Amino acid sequence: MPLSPSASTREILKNVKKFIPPLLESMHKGQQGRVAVVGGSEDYTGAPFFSANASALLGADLSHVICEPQAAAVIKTYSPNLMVHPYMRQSHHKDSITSNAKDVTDRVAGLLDRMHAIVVGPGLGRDGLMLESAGLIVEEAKRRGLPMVLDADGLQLVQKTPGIVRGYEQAVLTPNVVEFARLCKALDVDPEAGEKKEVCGKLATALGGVTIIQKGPQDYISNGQYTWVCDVPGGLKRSGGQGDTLTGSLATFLAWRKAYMDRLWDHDNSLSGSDLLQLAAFGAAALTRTCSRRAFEKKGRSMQALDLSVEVPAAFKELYGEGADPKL
């Protein structure tokens, strides 16, 4: 690994800098992101938490967590900065309210009506009804168009059913290396004919153009038109929950986006929508990898989920800096 990021990779972030709204006093709540992450099943409350707080840290104004009602009360006690809406339903806990995922779809959809990005599949589980009501989700999340990221559980929907984003170009997903070799044999994709890079394209070609965060030792992030490799360091510490901080962030990410596109503040416009989803997934993992370098340096073997967590606001500053002062 890199003692630090190569020239392509600091050129990136250069124009990952550009999109990332300043702070502006004519700004209003809402304007710099609305994140919703779609999971939280009674046995995982730790995932969505650590996903939701991590867009909060990030930057995102508003972010949310629609999960299963035994979650919920759990979530609750870990921040009170996150709005929990216990929508979603376990095959064993339904009720006269909602009893199919028709019913848990119908609830959430007015929420997506008001987000600028979701994340599905932190702490989801393998509970049919829960699965089926993402599935549904996501598909009204495509409706409207919404950037979407899928991992975990929630890439055991594409796994079993890949036309769920196939050709959905504001869809990423963020495999590590059991989920991508899975996801690759469900696609009929080769894992080991050629370089992780080429396979990583391949993969996100077979998908119909969705962009794919392939987590290593280094990332590969690729759309099937063109493949990136982050290199920023990482930490050494491999502990559960650490993409979670991956997913947040990169929600709040595809949420300033749609600040850009939408010319929320002065700048050059020099940025094409699919350029900031790609420089999107390529900013998310460099943050997270520098909150887990920071964090293993800080803690070493004892790094938790929870120290990367803590660490984004440094992490932020480190690559990105406030930068000059906007044009008014």
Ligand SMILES: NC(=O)C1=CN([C@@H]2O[C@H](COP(=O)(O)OP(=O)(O)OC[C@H]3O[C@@H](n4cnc5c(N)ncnc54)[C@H](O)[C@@H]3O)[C@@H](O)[C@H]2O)[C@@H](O)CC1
Given for the second form:
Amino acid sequence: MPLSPSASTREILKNVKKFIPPLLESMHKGQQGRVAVVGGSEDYTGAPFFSANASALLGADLSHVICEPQAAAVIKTYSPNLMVHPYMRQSHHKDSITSNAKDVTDRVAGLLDRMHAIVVGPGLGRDGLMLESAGLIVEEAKRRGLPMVLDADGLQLVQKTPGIVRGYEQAVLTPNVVEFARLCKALDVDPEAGEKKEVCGKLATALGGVTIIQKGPQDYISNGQYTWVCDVPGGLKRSGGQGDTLTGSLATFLAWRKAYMDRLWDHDNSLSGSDLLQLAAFGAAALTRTCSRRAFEKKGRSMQALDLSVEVPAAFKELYGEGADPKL
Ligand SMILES: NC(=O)C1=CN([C@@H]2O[C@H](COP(=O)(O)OP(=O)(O)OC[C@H]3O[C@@H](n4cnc5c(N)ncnc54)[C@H](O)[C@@H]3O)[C@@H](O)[C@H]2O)[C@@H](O)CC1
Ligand SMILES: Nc1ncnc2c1ncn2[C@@H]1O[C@H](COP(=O)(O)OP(=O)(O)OP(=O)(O)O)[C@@H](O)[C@H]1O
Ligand SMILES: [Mg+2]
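How about the form predicted in complex with this ligand, since we already have the form predicted on its own?
And the full complex, kicking off with our chain again.
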């Protein structure tokens, strides 16, 4: 029987519920969230799908994937619900329309105007043109004040050029244990200097107040000012692709944060923008761990990433009931 989450975790989850938008007759398409995942290459088509699919299953109205043409053709076959745009290019796939990072970014910019949050990294790969394009897309997203999730190869960008997100408080980084160590090295943060949760805070501070979800046996969530520990029970199988459910669900929580701040429904407005970033990170971490626990209970050793996607609706209900109660 999994350990139950600590009292503080239960307390935080109550606050997460406060910014889950109710579904109202008065709402129109897109108001529950418009999300784009930047990633998907000839090597990886699963990661961007898992991410975008999780954002839609959690409740975003519109989920997009911006990827390489070869990946686009494949991801389109996974689900007609996702809008898949073949605008990225790997170095050996340049063509007359798109031959450099600026061409890519010019095509992507129009999409960013319509988004509430983006995810950069799942399945991006290490190709130079893909990484350069992703870097310009991050700059365009910052110009638009978009909240963004940086994961997987997207964290390579931060490792190489920390300045790309330094001080941008709406950036949420989701490193696994290996990526966390790489970021500490790149930012000269000693991973041994203090308790794990303190190191996570130091890295967030070194990056100027971004939010970090350090994934592991427990997740540490910090913006440098305070650190929460997400001890919601997870699963024991460490199959690839689980982090993609985190990034997609996080993007939807970040879109819901914007809906809350825009007063899309009547609420007590008690949560600040920065509290909401921490709550979005915690909410997505708790959801992903619950999906993993539920999937592992059913599939054991055979559990794979797709088994988490299936659990998103039930995990949401287990943690948040039907979501925000408009009377709250
Ligand atoms: N089905 C898919 O399409 C998947 C695509 N993925 C993509 O694969 C690319 C490379 O990501 P990876 O994280 O696999 O490669 P990394 O280059 O980050 O990791 C390299 C090696 O580090 C070790 N490692 C990675 N994560 C670890 C963890 N959480 N704990 C302990 N050791 C760990 C493993 O030995 C791994 O092979 C990314 O673009 C990612 O999005 C992966 O996320 C897996 C699933
Ligand atoms: N030892 C653990 N026990 C329980 N849950 C864990 C453990 N390690 C990681 N997790 C959880 O598993 C999920 C994925 O974390 P992981 O470290 O595998 O990310 P990742 O390597 O980036 O995954 P991906 O293959 O998608 O890139 C997160 O929800 C995290 O909280
Ligand atoms: Mg990962």
